[in-house]
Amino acid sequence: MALILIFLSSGLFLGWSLGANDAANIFGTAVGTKMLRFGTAAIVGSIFVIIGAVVSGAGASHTLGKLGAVNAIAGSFTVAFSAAFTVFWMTKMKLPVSTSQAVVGAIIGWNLFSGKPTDATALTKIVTTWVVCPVLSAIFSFILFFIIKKILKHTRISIIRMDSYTRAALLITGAFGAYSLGANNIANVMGVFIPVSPFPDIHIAGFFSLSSVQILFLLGALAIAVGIFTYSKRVMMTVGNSIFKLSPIAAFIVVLSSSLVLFLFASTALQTWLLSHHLPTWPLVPVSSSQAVVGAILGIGLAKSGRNIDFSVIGKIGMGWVATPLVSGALSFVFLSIMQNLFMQPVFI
């Protein structure tokens, strides 16, 4: 069991890192501008990340599994470790990076190392989604901006009452954002461990059961929650006060838009509903919440006449799409080689 936990540690570290950084995308402005207390944001964020991961985490993980089913736990550890190291190193070098893209690169690295073919269809779906994610988020925030502006113009809510409504909206949207983050991004944290999950299914008192994968997701989500509680406060303060200086209502639009995108790319229930009504569907893929947020901010910028937009961020996102998987894939290949030849651990079967 101790060995299993050691092998899971890289995924748990990814989870911690996700909680520390990506929770700030959801609650950063609200906490940074003191619209919400950090404690409230952390508790609500953690609860809904866990619910999202355990209840709806399977969809995006399934697509990741199609790309490459890492079938030895030492291999899973190395793939997750490579992704985590890529995120850590590229963040330190101040390069644009996303966990989603790092994990995909690391899986392809494993495919190359183990000689397994990479499913081109799955890869195309995933890469297309990366591009669609910020664009869709920008479209959502662009539309929401005008809708909310119109509503505010017609409702004439007093400045004091508006403050209460905005706080409530930020809390509710934050909960939805955390749910979507858990549902979409748990695949990044624990996706590579699914084929080798060491946990048995659990049934409690006959009415509550958790599958092996859900237990894995629960552990990952707890790691995210620990990340939120231990490290996200300083990131939230940075996001809220310096990088993205947004008004609380603009922050609400940004969080709602990016959360909707994450939800769309994670919800199996929505996909089932669309299928049952013969409507077009899209792949469930882990996407970058940071890129969704940047897309949403650009959407608001465009809605406000497009002035003062720093279009270099688009270039940075594009660079992240290429550089992150390349770096992560190369590192994964090297680390897998070290794990197999130096530590004598089987990294594939």
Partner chain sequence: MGLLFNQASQIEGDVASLLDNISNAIMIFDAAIKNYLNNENDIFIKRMEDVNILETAVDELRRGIRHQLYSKMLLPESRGDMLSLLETIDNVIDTTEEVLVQFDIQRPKIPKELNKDFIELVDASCKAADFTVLAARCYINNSDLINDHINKTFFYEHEADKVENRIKRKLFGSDDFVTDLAGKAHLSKFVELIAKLSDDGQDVCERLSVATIKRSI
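In place of the form predicted together with the partner chain, the structure of the form predicted alone is requested.
Excluded here are partners and other molecules; the one chain stands alone.
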């Protein structure tokens, strides 16, 4: 068991890295505009990330599992460590990169090393969301900007009351965003460990139970919470201030837009409802909160004619998005070779 816990440490490191980079973006605009204190954002974000991961985390993990089922605990450790190291490195560079891309790159690195085929259908679904996620978030924020602008134009609210309403709205939407993030992105943190989960199901007093997968997700969510508290402020300030200077109302729109996108790609209940009414659905896959937030900020910028968008920052972030899966995949291949040939641990069966 001790060896298994050591192997799980890379998943916890990845959770910490996600908290430091991706999870922070849910409250990045609110903190960047000084509408919420960092401490308040960290506490609320941590609580709702954990709830979302444990209650609704299973949906997005299925598609990720189809991409490549890592079938040895040492392989799972190495894949998670490669993704975590990539995200940590990008975080040191103050880039809001995609943990989803890092995990996908690392899994493909394992597929190449082990000689396993990569599911082209699952890969296409996931890569498509890398484009759809920021675009959809930008569309949401663009539309919401004009809706809220029209509402405010016909509503007479004092400045003090408006400030109070905005702070409350940022807190509520941030909680919703953190829940959606936990539900969507916990698959990135612990998804590679699901086939080799060492934990038994827990049943308490006949009315409360946690499955083996939920226990994994709980541990990963706690690691995300630690990442939020210890290292997320750096990326919050990059997202909240560098791309486009946001007003408090615009910050609320960004949080709401990005949260809706994360929720759409994580909710099994919504997908079931759409299917029951013969409506089109979309894949349940882990998407990047960073991409959703950046897309939403761009949507706001375009709604304001795009005059103040810092495209140099956008270009830098875009380069990070392109580099992330490539770097993670290469590191995964190298680290797997070291794990198997130097440490004599089987990384695939």
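Positions refer to the first chain, counted from 1. The term rigid core refers to the maximal set of C-alpha atoms that superpose within 1.5 Å between the two forms. This is a predicted model, so every value here is computed, not measured.
Core-superposed comparison between the two forms: the CA of H62 stays below a 2 Å shift.
After superposing the rigid core, the C-alpha of W321 moves by 2 Å or more between the two forms. With the core held fixed between the two forms, Y165 has its Cα displaced by under 2 Å.
Superposed on the rigid core, the forms differ at Y231: its CA is offset by 2.5 Å between the two forms.
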